[in-house]
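Form predicted on its own, single chain, as structure tokens, below.
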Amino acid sequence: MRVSAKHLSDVTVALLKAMGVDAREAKTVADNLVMAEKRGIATHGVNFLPLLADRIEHGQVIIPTKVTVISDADAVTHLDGGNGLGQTAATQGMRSSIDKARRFGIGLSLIRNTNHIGLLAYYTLMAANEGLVGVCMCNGAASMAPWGGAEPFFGTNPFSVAAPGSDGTPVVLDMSTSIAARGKIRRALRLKERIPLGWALDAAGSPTDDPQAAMGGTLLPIGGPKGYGMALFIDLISGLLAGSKYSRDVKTFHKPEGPTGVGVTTLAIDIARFMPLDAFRSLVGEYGRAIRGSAKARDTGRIYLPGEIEAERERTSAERGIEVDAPVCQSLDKLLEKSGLPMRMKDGEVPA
């Protein structure tokens, strides 16, 4: 179903609400939510919303959010996320890392005790919109092995970083440091779709391209040993360092086994201590076209910068509204039923 902007948005602030977020709150988590809907990454968007009903539910979500202070000195902060929301905690964590950032050139964030963020390029677009560059990484439930291996150790461990642009469009990457993460093995269970080969091994460490297969295997790390390297790195600042639990001690969102556990890192640095932003813009722009002007290879129309191709999809999406899954669309309707609330989906529809 193709449903407008606002009312999915309209439709996840009142789910939040009626699961007892107040509105500052649900504000943040729709935003979160939607904005991963209208880029395309319907794997971190309005799904979460049922996961989430049910572990307030069973009061492995507490709200509301208490992010605390452990510590704050200089460019540096230290938050515990309270097992709360953890678009909150780590919307808190980026806001004080660009707060740092314009006092001291640069701002770092640890927290930890939080749950599934949701989204990474919407706290490092808040940093990239405000002229700086934003970095943004988190661990998660074991999901894929270390290189060689075939028991999941790491989470996906995702990683986002962006700056802004020449065009007021910044350039934005964000990318799970497995070949495919893991919302896309889920989507392809619910969809009763099969996976690509190379994204997967299933429980004897053979490759599979049945997601539930690979939902009791592990993902495979991008680049070999590379991303394996690198999902460690993720896990060892944000999950060690931060003080939060790290590697198989992480649980999973999508079970209420008890607080997951989430650590984040956050990281704004103020382009203005090194140049003028106007003139690192202009700079941006000129490698930009470089890129894009530079030979193609065969059968490739446009090269794209990281993070147009999503930003398309947004533009997109506001003018035409959001596709959302068939079985999403049910599970929202039933959450809705439940809640009381008189909204559905089909009241958003937008005609194709």
Contents of the next structure:
Number of protein chains: 2
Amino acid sequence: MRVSAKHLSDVTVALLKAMGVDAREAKTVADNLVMAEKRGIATHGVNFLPLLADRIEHGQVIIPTKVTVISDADAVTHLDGGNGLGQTAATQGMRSSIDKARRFGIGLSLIRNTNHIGLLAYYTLMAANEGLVGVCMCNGAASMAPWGGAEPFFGTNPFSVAAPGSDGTPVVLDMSTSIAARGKIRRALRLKERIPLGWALDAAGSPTDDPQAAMGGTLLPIGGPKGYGMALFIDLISGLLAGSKYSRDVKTFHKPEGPTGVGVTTLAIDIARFMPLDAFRSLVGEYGRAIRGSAKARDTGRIYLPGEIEAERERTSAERGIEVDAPVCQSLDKLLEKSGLPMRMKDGEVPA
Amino acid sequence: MRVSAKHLSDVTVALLKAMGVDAREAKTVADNLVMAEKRGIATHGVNFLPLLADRIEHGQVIIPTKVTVISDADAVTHLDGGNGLGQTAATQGMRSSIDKARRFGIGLSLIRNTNHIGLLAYYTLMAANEGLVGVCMCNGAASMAPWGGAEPFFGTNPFSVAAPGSDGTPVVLDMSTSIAARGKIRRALRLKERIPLGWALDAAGSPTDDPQAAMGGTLLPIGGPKGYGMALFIDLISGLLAGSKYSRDVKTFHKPEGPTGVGVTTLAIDIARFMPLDAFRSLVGEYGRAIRGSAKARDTGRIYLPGEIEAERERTSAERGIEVDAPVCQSLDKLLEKSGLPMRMKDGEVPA
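The structure above corresponds to the form predicted on its own; please provide the structure of the form predicted together with a further copy of the same chain.
Now the complete complex, all chains and molecules, led by this one.
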């Protein structure tokens, strides 16, 4: 079903408030989840609402989120997310990184003991929209093996980096260190689709195109040992150094098995320390034009900058609504009903 | 030929001095190149000496290296490498990042206008050996296309990250953002070997196993659009933001076509801001044991941590010498002869 972004946002905020989330936090979480939907990253969108409701009900996400400052000195901040909403903690982490970067040129926050933070680009774009380079990374529940291994040990440990662009559209990379995000496999499972070979190994360590077998096996890292090393270091910094859970101890958000213990890193760099921001924007504009104008491979219609496809989808979604999978629509309607809320997904339906 | 590490180091220092490099710089460059050889990264080793001699002779690397501080405030430093030796500039950059990290928790240096910096792990290990997390990245001559493109635009833009380990052996990742480093293709060319399909495209954009065709085409990024995005951001920060050359303007070190204009980023994080260094070392030790002890895929004899194979090779090389390719031995002997130096590679030969 295609629903208006406004309606999806209203539904999300209403559901969060019904779960007991206060207005300020509900806005942050809704902005994050709906931004993912607008950008076409359905794996990080409103499908999290039923999971979140379940966790809050089981007392496994504590609201209101109480972020504690463990230390705050010079250019670095160490936060405890209080096993609350990941979006609240990561937003505060990036806020602190940006403020530090303005004062010291660079700012770093490590956050322990939080939960799924949703779309990482949300945080790096905060920095980019304020004229800084933003970096965000986090660990997650084990789904990738060490290179040569057959047992889930690392999360797909994603990272994002963003920088201001020339025309108000930042350049933003948001990627997992696996060839495919686990959410894409979950989505294939939900939609009863096969997955491409090369995404995952089954529990015996053999290639598989069955999302169910992949869920019981391991995801393959990008570049083999390279992606393994990247996942390891993201875990080492965001998890181990942050004092959070790491490796096999991080719990999935998808089953209420206890606090996930996710650890997060946010970092910001003040561009103005190295060149005037306007000069940087102008160079990035030229850079983008040069990339788009470079020789194309046969069958390539257009070369995109990182985040450009997503930014276009975001604009289209704002105008023409967001396509939400039928199972997700049903689960949200069920949740609305259970919460005693009169609104339904179809109230916001727009023609496809 | 297998030569002792001591002899290879003596030859390297003697050749650098014969080129006019002063003793202090010669030691840094030799340490870097010989560390690469010891670690089995022959693509970043003493094969650079003839190229360097050529560049210095053509006035395209300026010695002694004069690194200029463009700005140094709070936690960030901006350096100009004076088109000198890359190892000198990158060492100074990491030195500054480490000192800043001790004072502010994190330190960042951007370096413009330098040259090939050799083995990146050399710099990140400096940080790790002093109890910090070290990060280093740089751009390079264009050899990868944007995703969907067919024209070299980005270097293989490598990065390295290292952290202290429990037993004095840091964990260190050192990787390019391409599936294979360009040096591996050059080496295959030198040794007249084929390359695996999947490493590169030819100039027409088709897969190739011919290293010559690959040199005229483009290298493939890890994870497709992911590696493209990583290469782009490494260039954007190390090149564009540093005020250095970037994208197609970075020149190769392998032909004396003018200053390469390489840009470098070094970053250090003070572990002690987040937990006592001893506790961190101890956790990393447990972490490594858990990784090594996790379930192996069939055919896997042993699971390695990032940098572990290289660290073992480094120890073996110190004991049993370094295998140097015949063409490299010949080119070094030629250079020794031309420089009027009496030593030869075979003087340091050790039994295989």
